[in-house]
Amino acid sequence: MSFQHLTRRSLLGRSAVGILTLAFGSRGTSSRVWSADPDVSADLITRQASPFNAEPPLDRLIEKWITPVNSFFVRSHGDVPELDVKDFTLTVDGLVDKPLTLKLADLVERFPSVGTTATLTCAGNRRSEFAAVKKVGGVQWDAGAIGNAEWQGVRLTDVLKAAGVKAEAKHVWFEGRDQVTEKNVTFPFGGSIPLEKGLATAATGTTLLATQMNGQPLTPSHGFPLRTVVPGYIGARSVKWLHKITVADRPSPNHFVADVYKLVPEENADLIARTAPIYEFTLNSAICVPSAGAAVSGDRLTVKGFALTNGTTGRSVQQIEVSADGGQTWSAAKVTSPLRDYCWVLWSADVALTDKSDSLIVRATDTSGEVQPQICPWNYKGYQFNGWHKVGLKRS
């Protein structure tokens, strides 16, 4: 059966190796270009039309611990690339003994298939809340630029070992096929991670070269046919439409590593150059139910949301607290989802209200003793907002 005769439904019903062998194998296959994504839900809230960036309504975001693909936020810096998947290849070069060039079918047939569950969150999630101090540029996310998925693919460490990493190597660079244009200059999106992260082998923390999301082939908006998934790191390090891996002795010079994803107080080229890139995401929590401005009555209210610990290995959320009186008193929330490294938790709390309860706030504490700060320091690029999340109420 040639690829052009495969329906999307028949593709979804096959194993990962079978899908990729049919789609990318060299015998009897035809080219297929993916330039649009039928699986992007119309219910997502568009934050930027071109390139497309969108997040789900918060109440829908937390309906399940595993976020359905059509409820998963979409973060793109350029348009979805038009790819001829039959000719799509992954190259591995740089500080390696044996540079590799792999077709996608070769990749999944040569290396063991593994899976991991991991949360991805944009470094700019909750960026819109910085406006209370001073608005920053960039996509104005609410708290929905986050999602938790089951990812399947091959381990980056297996591919690197096959290439033979040289002793002086310290970082792994990723390059996607999407093209970004800024100030009339066009260049590919890229990321990089420290080598030790790329070589991690723990089942819940290994860096994946992913081909599937929630048991289905990646959709175009989520990086079809290949992307990285780096558990515990901001989403910008999980590069979509991956086609090139370079092993090096320093972080990538790509614009999105060298200049963009950094915490700085001002636009200053020298300061940015001296500042280390953001890797791990930060301790955070948010209220998703009730929605902001909801009308409430009575003396008790069920509040629901998510919490996420710092991306450091071994940390987990220890306590989640909700207040209906501005932080004078707190009610403990109950975790309602699995606890797993590099994954968010969902929670629910039964909160007492008074006649003066005009808002709700939430904070989280992790097992290291870190407490979510009441106020997040402002930064020029609007990253890592993690102050107490506040939702206004209307008493009825």
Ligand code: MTE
Given for the second form:
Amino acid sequence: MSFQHLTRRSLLGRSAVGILTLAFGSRGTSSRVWSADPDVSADLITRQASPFNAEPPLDRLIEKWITPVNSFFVRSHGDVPELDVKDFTLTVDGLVDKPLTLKLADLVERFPSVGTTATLTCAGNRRSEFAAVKKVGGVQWDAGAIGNAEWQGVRLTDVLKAAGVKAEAKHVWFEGRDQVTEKNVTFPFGGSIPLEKGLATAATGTTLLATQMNGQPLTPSHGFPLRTVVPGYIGARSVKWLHKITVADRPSPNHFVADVYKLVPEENADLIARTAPIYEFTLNSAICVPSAGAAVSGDRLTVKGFALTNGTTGRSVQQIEVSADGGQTWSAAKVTSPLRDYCWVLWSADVALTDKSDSLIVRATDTSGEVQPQICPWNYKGYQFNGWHKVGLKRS
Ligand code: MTE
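Next up, can you give the form predicted in complex with the ligand of this protein, since the form predicted alone came first?
Now the complete complex, all chains and molecules, led by this one.
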């Protein structure tokens, strides 16, 4: 069934068990099979076995503008929760006139079905490159913790309107059904976004409560049965296994908003408390073909990769440039994919090599004039690495 045809009616036409079976196959609700999960391709590179965190090899990553589910990175802080969709409810509470408790079928029945294409990227993407200055803790991502998908669901703004947001509201909190254990304390994963982002209605920028990814129900690893998708924001705000929305006058106190996803130079509790959470993702680009260390011959080479603008509304990629001489001269790359708000672009460049070309470098510029920095300032938690991406070459 195509993306366009998997509509509210067709989803509703299935019983809850049917939806569950479609997503889980014969494994029912109790599957906890990580790398054998059918949505997780054997080709993903496991960065952490449990909880499962994995990214695709970079050449695979850029084969398609819409990333197939089985090569979409997985970033989970806890194990995939065991859910029975029959009992699954979404609650909406906090600063609202009418708190709501919605079964999945109510949600799909009551609100219009909306689709959007958006890129998700982990704030920790490219974290392993901080090691050139000083290694940071956490999952050591290469540049593959990113993917672009077609999401289908209902608009957060429609659900908030139905609940009636009170005048003093400023933020929307999300909570997942998974449990994360850190330092012997167990708690749910949570996210938070400013209310105006939650109310956005632009076709490309609206925050979704998504039930489908690339025309199929979400898979367990990607948040079945419901997740938020917040275009332009770091992946951490797109909360999987969503079961609770709270409208509030401040950002969520959840550990992953209050402490974790922040740019700080050291582990200092006061400083962390005073630092704003990261929301928008950052301007970035990477070379995916050839791969690092590839042997190349001849005097010309086709180089390919992805680029992404800062997730602030209204920006798009202006220019992507590749250098084969350490940044002294640059060749312009061509965009080879659609250019859409809040989505990555794929690019290709035909680059001249000399005998001395021992590396390739890429940098992107966006329409606000922001240029990717040559060197990304180090930060303690290893987020938003966006220095010029460099791959070494072997001349043969
Ligand atoms: N939601 C829940 N409930 N638990 C999580 O661990 N990880 C977040 C976000 N939503 C997470 C979550 C992070 S850090 C990222 S980058 C994205 O999910 C990754 O989404 P994906 O695994 O579908 O690629």
